[in-house]
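Next comes just one chain, in structure tokens: the form predicted on its own.
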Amino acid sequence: MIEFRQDRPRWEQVADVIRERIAAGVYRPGSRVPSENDLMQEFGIARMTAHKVMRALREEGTIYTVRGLGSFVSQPSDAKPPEDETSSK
């Protein structure tokens, strides 16, 4: 468990930890991130706090959720799909 600062909401601090883990490669694009229950156990937070973490990460596009499967790291935004060779130049 981390030691929470008193001057920032806990959900923001936990979201920062998840972002840092994604940036460090702990959670790679397409891999599953911890569930709300996992966050509750690891960080000692309430379900509503864990829900806010997941919602914030989803809204900013860091993760996406598939009903019945879990939440996963999104592909980096700077990754572009390959261009079709038949497209006009």
Given for the second form:
Number of protein chains: 2
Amino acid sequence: MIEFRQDRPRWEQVADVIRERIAAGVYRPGSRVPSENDLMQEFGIARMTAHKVMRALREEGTIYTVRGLGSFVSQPSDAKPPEDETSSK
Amino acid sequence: MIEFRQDRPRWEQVADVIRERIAAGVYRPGSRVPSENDLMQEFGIARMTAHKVMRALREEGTIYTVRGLGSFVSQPSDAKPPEDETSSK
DNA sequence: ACACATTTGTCCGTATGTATC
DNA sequence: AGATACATACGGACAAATGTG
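Requested next: the structure of the form predicted in complex with the DNA (the form predicted on its own having been shown above).
After this comes the whole thing, all chains and molecules, with the earlier chain placed first.
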């Protein structure tokens, strides 16, 4: 169990942990990262807080999310799954 | 249609109703209780709320659940049915 | 073997209300 | 007033187990 600092939002601190695990290869490209429910369990946070974590990681391109399935580590070759029809391909 | 009180969670109030019906013999031991879909219809609640109701009743041992089949009233004599492949049949 | 419907398990997206800082 | 955090609640979607045809 991690200790939450008082001077920074919890969702940022949890996002840091996930980011570190990806960098360390604990979660590899294409594999699933913990669900919001998992984060709730592991870090003892509410669902909305866990949701903020995933949204932050998604918006920076670290992960991508499939509704009803889960979130996955982005592939280095395909960091941002495209909402991009103009320049891709 | 029941009236939901504002001071208690809906899933608790629905669980109360199911519990009362079991106590009254409306749903008897071994017989099926309404599915989550049924609860959605009857009480006008969302599926996740219905799911919470069933989880609460399951965790207190009032019912047991078989995925793909439904949930059933626990037998007083057999409150928690084992996964038993050796002696069944 | 296959398709289909039903049901539960699990997932994410979102909104509201409350409390705290 | 605003940001953070929690609990509740609704909605939509995919997966797996079960039973029937």
